[in-house]
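First, one chain by itself in structure tokens, the form predicted alone.
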Amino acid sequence: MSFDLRGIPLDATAARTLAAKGLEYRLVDTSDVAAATAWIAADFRGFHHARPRQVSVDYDLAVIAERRVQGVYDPTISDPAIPVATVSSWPTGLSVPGGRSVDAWAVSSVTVSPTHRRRGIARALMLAELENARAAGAALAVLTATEATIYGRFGYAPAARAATVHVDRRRTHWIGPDAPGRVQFVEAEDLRRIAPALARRAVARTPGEIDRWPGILDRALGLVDPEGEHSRRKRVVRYDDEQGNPQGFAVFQVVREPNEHGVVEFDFLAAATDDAERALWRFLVEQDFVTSVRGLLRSVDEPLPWLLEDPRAMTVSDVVDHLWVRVLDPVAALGSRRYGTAGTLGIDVTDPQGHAAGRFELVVDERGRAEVQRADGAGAGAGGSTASSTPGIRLGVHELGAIFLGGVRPSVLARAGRLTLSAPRTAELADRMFLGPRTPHLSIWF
């Protein structure tokens, strides 16, 4: 997807609403300084963090230059420059099984001043995020979540979990493969020219993973703010593989009070190739005058147990929901993807916002391609199905988003009551076909 994202015109059934209760919806100039500097102070009050310096704004400005943002603004207030409501949004690739991609609009910054609670501003913002979403071309919409009983109303579902890895520095004892590279200490700034190639590689391994933008690179590498002291802590490896390709980064600190064993913290690895992975963790969990390894935003299915002698060095923590899918263009979404198994579907979609409604047969040959057409004419079986010997499922859309990258199975939903069979036997037949080689995680926050 590539256009304008201020030509997509303001959702009139929004700014028609908030008018009603005296708001202003308005799309926010980026390139008007003191405009868009007061909707990054919105945002970080919306989220609790402290008014932020002038390296933060800076930073903020060139990423949001980037995006479309919009704003709710109170002409009665103290400050009606500062609008009580944001979001911003962008065009994204959302790495899908098979290691493919598809056009989904990333959806972020969503706050709601607390003095302005229970207007309907929340609701208007999201309904319009998906008119945008639909507007730029896209399969569909996802966002991190922070509160996981908002974002269902709209159709979302939480369709990749990330968690912290904690491992305890004094049992383990390396028993995998040794990788035939090395991991070496580079410099931040040297790493940045090759960190978006290499994070390119290792997002597309990984369904749930989006595109890394400029602007997260340089966070993570502490190039935002070099001498400030978070970033002074940062320290940086890359691992290259046998003949002297990189393969994958690593950025880590450790954290430690004075003359006392430290723990080593990371939040951002990038492996394009299992060596790395392997290689990157090695390197992490080996580390000297440190008591234990926490890894944050890391995969629910991690391979470390199976590479360490001791697998309970390894334990998890704080395991969440957190990347949201919402399906807009079932066509699109589902035919984006590889599948487990070969096999015909029937899929029954309700939709209350009517985006993804309709019923759908997903047809994959035996390498896992699929066809996707639509079915709603005459004939449509029980579940689902487009004839009664078709296999069919009925669901939601949010149920939709829960399987369409293999993290939650049909069957769970259909135990749940939140998915209905043609037949009993159809819940192996979804199982197979929607389960990917990889489990869906997403290691960064948006």
Ligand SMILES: CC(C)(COP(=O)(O)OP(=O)(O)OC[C@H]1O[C@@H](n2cnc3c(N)ncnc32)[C@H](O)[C@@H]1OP(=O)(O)O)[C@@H](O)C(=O)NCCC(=O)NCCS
The other form holds:
Amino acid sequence: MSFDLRGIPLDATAARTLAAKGLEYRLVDTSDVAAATAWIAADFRGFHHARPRQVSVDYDLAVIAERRVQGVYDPTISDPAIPVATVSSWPTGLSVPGGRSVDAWAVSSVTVSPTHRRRGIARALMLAELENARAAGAALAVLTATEATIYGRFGYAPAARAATVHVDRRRTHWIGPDAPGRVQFVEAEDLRRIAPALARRAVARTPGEIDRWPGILDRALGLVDPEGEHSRRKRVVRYDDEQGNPQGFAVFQVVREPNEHGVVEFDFLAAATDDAERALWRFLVEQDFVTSVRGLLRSVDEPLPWLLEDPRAMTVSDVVDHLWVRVLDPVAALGSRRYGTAGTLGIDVTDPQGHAAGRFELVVDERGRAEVQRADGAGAGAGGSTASSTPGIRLGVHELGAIFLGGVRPSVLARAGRLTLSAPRTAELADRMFLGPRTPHLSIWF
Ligand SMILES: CC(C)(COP(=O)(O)OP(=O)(O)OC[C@H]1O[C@@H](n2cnc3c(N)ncnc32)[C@H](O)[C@@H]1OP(=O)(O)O)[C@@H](O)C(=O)NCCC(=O)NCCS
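Shown: the form predicted alone; wanted: the form predicted together with this ligand:
Every chain and every other molecule in the complex is listed next, the one we just looked at coming first.
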């Protein structure tokens, strides 16, 4: 997806709604350092972070230069240059089952000042972002959420989970196969040169991951503020295959905790191959002079227990909904991924905001490739509507987002009364079609 981020006009409905409350909705010129810095200050305050140091401001200025940045301003407050609400967005690839990617619209930095809460400001911004996403040609919008109760009303649903993985070092007797290559320590600056390519390959393997932007790699590697205490703690290891080609890397630190030798903590592991994944896990869990290992934002379906003699050495906590998906164009979204089995499914979608509403027909061939067409007249392909004998499901856009990556089975939503099946046996077909070979997972915040 390539287009001028600032070419999309400011959403007129949001501008009108906010103007009626005495507020100004503006596109922030990110090259205007004063305006962009004020926006960053509001973003930090909105998330209850400490005031940013200059090094963080400089980092954020570079990141938001690649984004569509909007603020809401109240001309009556004592410092009207600081927005009372913020939002940013950008086009991104979202990995979907089958090693493919779909054009998505990432939404971030949604904050409203506590002084202006619950006046409908976030609602105006979120509805505008759906329009922006459509104008950009995205099939769906994605975000991560601080609270699980905010975004369902705008059609977003949890689509990929993440968890904290704990490993008891004393019980990590490795029984998995040896990876043929080797793990070695490398300097962050050296790794940074190959990080984009490795990250791209790792992201492509996992439905639910989104494209990494340059700034997130800098931050993960501790290059934003290299002399800061947090960065200096970071250690970087790279896995090379037996030919010496880099296939993955991890960034970790050893933290001291009461009554512990040390805890290996990591929140960035990019593996482009299974060997790399196993070798990096082994390195992380086999260190001496530590008592445990903690992996943040890991998959709920890690292979690690199958690599250890004592699978109970690994425990999982903080399992959370992490990636939220809002389908906007069911034809493009459903057509982008591969499916688990051949079949034909009618899909009736309701959508309070209208974007994804309609009847669609999903036809999957023996290789899992999909053909999707509207079947409700509006823009319907040849044939117009789905035959009444076609198995079908009826669901809201929220539920469509939830099943899209295979993170929850349609039959579970049917049991919860959130999805209607044309016949009981349709559950099995829908489950088998939507299930992907890999559990969806998102391993970063955005
Ligand atoms: C979340 C936040 C942006 C909401 O802003 P807001 O302007 O107060 O929200 P609105 O007044 O537009 O509310 C829109 C709807 O969402 C609901 N809502 C808003 N925040 C909510 C929350 N934290 N929990 C549950 N519901 C929430 C409102 O009740 C309202 O519901 P309705 O329109 O269906 O009646 C704001 O509280 C905030 O900045 N929080 C701290 C930062 C944060 O967590 N941001 C989210 C980043 S993912």
